[in-house]
Amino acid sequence: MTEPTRATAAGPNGSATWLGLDGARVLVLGAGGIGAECVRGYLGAGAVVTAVDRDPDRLDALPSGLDGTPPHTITADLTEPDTGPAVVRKAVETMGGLDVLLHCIGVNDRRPVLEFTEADWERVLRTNLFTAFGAAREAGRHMIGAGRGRIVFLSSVSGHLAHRKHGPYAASKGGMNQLMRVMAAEWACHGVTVNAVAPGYVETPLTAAYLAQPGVHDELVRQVPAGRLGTAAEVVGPILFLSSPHAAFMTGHIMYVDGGRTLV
């Protein structure tokens, strides 16, 4: 089997209508690595997409849809207080509503716990967890009013495993998982599902420098039963599924996309 190199939502006949995302209004927070591939996947499924990132170059590099229409873009730093809710409101206005929110923002700082200051800790938590809370709360408010919606968080196996040198990152992803579960419990009766996709070791432009360090790539591969690292495109399919009508009865779920990493 040839491994996928690009995100695609097309079925066997080249059609993406089976996903049920044609015309869905999707807000993607974070346009690097996996986020960019998700934009590609949503557009391939016929969705209307607004992408948000603080780096305008990332937004400019995003692909267009099958008909050549580019995604809507918003340049914003979601770590700034109240920016997340404002961005959600702007996206709702631009697209005429909101059906799916994908939170794909995250940073890591690989050092032992004893080397972190409180300022370091706050930076990681504010980027990874605070941005998820502010945007998802606002999206949830809109979706509850509409009586339906899908929220997907990009989590990590680090929210479950105790990786060394991942203190604040692991705490942020563990906190995200519990935030997701509470939101799912509170909003299920309103037709709003909240789930997370937790990738294992994935090769992206954002992890390239770390994986290029001597011995790192091979050591990580040895920890994966599948015998290789994942690709950003392989994370997209599960995210699209959780965003679709096919996942209407799934909520509060963490879907591990890790080549078996959490098995060992």
Ligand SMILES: NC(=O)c1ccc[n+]([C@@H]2O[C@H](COP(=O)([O-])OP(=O)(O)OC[C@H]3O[C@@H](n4cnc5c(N)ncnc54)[C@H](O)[C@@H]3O)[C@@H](O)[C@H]2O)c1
Second form
Amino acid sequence: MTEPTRATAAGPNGSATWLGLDGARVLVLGAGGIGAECVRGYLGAGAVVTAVDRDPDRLDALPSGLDGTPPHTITADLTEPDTGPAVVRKAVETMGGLDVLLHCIGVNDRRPVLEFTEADWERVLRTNLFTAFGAAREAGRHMIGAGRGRIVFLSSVSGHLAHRKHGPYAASKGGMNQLMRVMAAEWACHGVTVNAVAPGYVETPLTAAYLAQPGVHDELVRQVPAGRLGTAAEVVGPILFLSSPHAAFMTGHIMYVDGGRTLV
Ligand SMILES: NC(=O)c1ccc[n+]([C@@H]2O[C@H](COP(=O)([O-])OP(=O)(O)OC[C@H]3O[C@@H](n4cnc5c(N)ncnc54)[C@H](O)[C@@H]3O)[C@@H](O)[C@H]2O)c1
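Could I see the form predicted together with the named molecule next, after the form predicted on its own?
Below is the entire complex, every chain and molecule, led by the chain shown above.
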């Protein structure tokens, strides 16, 4: 068995249909390191995908499906009021419905709490948590009407562990975990599941500059029982699973994908 270096939806028999995502209509918010790899995974599973990012270059760089079909894309800054709900409505219109929402947007700012201003706090919380609320509320409204749906948030080990220099980021992920749990409790009776995937450190544009600082990579690796950092591709499988019919009776979970980081 080898670890994935690229997202693949192929099952034990080489087929992607085992996942049950063939034809699923998926909205991915955030086309960065993890979001782009998830787009690849969803397309590989036969899903129809709409991807949203504020950076059009990230959208242009997204992979196409196995048959060469590119994802639908929307350039939008989801921190703008009402933009999250608007992109959900647009995706529903474009794809003829919405089966899966993946929220994959985040920023970090690593400083001691005493160095943060209220404006810094607002920027991180607005990007990480406000964008999740507006889009997921609108997606939930649509999915409740349809009687089924899957919502997955990208949380973090920082939502659980008290990492120094992570004040606003950790608060945003802790808040996201609880928003997820309340949505899960309110919407379970409507066939809508809401879960979170919480990675440890993964090398993406979000973390590249930090991991490149002298000594940082090795110090972080020392904290992971698996003895290494993860890859974006390794986060995709758990996300596809939570997006699929196989996870129909799982809701309100935080699935850690961290090589054991939260064990120690
Ligand atoms: N990379 C990691 O080590 C790691 C670990 C734990 C959790 N996460 C979480 O996973 C998610 C994805 O992280 P990533 O590593 O792919 O980050 P990334 O920086 O590679 O991608 C994030 C994407 O979000 C987009 N974005 C940011 N603000 C936006 C806005 N206001 N509107 C629209 N798009 C916006 C960016 O343009 C970027 O393409 C985040 O929620 C992050 O907190 C990442």
